[in-house]
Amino acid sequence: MDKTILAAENLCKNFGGVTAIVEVSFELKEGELLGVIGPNGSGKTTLVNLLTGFVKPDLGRVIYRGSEITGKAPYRIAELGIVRTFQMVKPFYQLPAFKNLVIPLYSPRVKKLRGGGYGDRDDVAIDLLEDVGFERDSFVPYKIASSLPHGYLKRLELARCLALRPDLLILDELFSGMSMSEVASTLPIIERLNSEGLSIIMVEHRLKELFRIANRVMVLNFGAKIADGSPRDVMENDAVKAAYLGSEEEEDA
């Protein structure tokens, strides 16, 4: 993990009079799993949107594999290999679960990587769903997406990303709304993907689970980076404690 796959340089973003991101810089090494944490409203999702082209920065640059991608359209960034999930899942609700994956399997990126062929896309879609925890021999992969429980919809969102064969996967609160058992069964999937070489940025509120698998953690507060290091070092940082728990001065006020 010594080669940089992604770098953010002094990213800034304001929405009207509200500052969302303030001069955030960081690097992600190839094969690294970076956790991004912070209190509500700290700018985590805005940062994800800046990295993936859904929001353009006011200042700063995003560099991917040595080339600037700042301001590129989201689909162009996805074609380069950066794929993301969303906090609010938005599948094709009226399609069966596996058919949600057939659509990204027709993308230019997949066509290029597969040399123009991919075999039976329905079979590949079922394989991908099995990889994220769908029971292959059950009827679940064939259910209409609107009938699936929330935990399955979250894993369907993950499978749709994997269908694009990303080099960098950004997970925006994947565990949100999942039960403890669903999180426990999903963690090994994320670990496996990372062990296979997939670079991952994981925005997450469930810190205990995140810290089990993250190589490194970056903390945002009021749009600024206040800490970056190992999970242990980050949680011992006074600025991080103050952001999550409040400072002694605030408690005495």
Given for the second form:
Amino acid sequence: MDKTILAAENLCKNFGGVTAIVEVSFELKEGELLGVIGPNGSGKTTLVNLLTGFVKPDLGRVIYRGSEITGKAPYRIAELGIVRTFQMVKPFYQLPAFKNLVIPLYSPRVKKLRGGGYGDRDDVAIDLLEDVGFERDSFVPYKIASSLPHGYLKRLELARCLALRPDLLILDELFSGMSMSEVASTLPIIERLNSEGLSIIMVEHRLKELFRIANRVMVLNFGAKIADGSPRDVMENDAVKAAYLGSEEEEDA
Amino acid sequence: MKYRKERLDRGIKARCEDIFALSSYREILYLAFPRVLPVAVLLILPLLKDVVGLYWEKVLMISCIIALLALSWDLMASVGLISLGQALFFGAGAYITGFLNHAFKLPPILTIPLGTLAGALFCTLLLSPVLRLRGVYFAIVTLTLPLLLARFIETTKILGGTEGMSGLSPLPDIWIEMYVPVLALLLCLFGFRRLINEDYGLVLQGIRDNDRAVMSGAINIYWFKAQAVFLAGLAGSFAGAFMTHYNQVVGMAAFAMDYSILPLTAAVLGGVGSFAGPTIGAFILVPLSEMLRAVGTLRVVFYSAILIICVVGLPEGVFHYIRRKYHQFERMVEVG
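Now show me the form predicted in complex with its partner chain, since the one above was the form predicted alone.
Up next: the whole complex, starting with the chain shown before.
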């Protein structure tokens, strides 16, 4: 539990004149569930992009299990076991849901992990979809992705990540756009994955659900880290309250 | 009494989407007919050379060559690489084959396979730095490369310069001349169709639709794109390699724009993304162009007009239209 799996050191990123991330450093322990919250535009998604190689940092390093992965191509980082969902769902729209998973299942990482006695990809895909709550004996796993409701597409994103058997899962606003009941049924899946030892970074706007399952919460505001601690500490932190509700001085002015 | 037209999918089609449930010879025929018919026609036509005449046999052969280039275009398009330079593949295959025959006196049976392989490899290496470009940016690069190579040959006077290399060995006999392109086309057509329906093909199409999601699936998209370019290069370079020995000469014309534009037009006319479409497109375009020779100078006008009418009338492509009609039946039903 106290071995560090991922460490970010002094990450900085500007887009033109806009400062997206300023000197963010944090560590993630093996098996930990770290929540990342912050108001809109505070740099949460950019942080995910920096960690997974979709965006290269201007400054700073990302260390994964003792070796530097800064600036590596996204597929190399995914191959090492850091897998992410996208906030804007990115399914392969004209494929049936289960065929969406065949693509990550085709990757060299899966081939290596599952070894030679590898079964039919379609069967593995159906099993994975069942794990994230697609009804096995219905038509849902066979439906074309473009015809699925948004909540299913979000869970399809999750299944796409799980197909790679990740070591570190980064969820970028998985719950956004999900209904209350969908959130309620997805939450236990995340908890189970975490209790099985999977390290998770969870960027989320649904604070109530996040605070219930997170071991630790980090707060970003205007690209900078303003708080990092247990959910209870973070909730009572003045800087966090100010960021979310506006500070009293501002209101006075 | 008013009527309206009702369109229904045939039952067999609905069942065929996932599971094949063939219950009678009729249904087997229904599925086999559209696949067997073109194969049979292509295989029988060369046998009828005394009836059809050598001129039209040559048209058949050119159609096969353009169809091969169109297939190679379509394979690249299915991984998201829009190419405006199939002439690059054609020219590379043609020149390497010609050079092997001219310089080392190798017979066509060696030069054509070697030229095909080396041509595809050469093009893949040449395009590998730009595989990360998308859409119109990639298209522009492919458009320029054949022009660039042609000018390079012209100014440096290598490989015969403007005159090219002539006096190359002819193909052994007329049956080879007629059947090799037909067989190569069928091999490519059914091979590519099989490939794209495998899991491998899913990855290729995934890259076209959503490359970031494929990347986050731990798949090196540039490696897969390079493989697709190589496969497409094989089809295109073979076309060039074959034509070199057919014409017994290779020159700068091998990099001509025709070999870029015709396959692209054939693919758009026939229907992108099905491999059958571009093939049908080529078999419409090339014979049509020959038939219009009778019209004289106005040929290009008629040719373009027919093309525009086709593309506007059937934007999905001839193939997709035929397939839809084949799988549906129409009937009139009473209204009210």
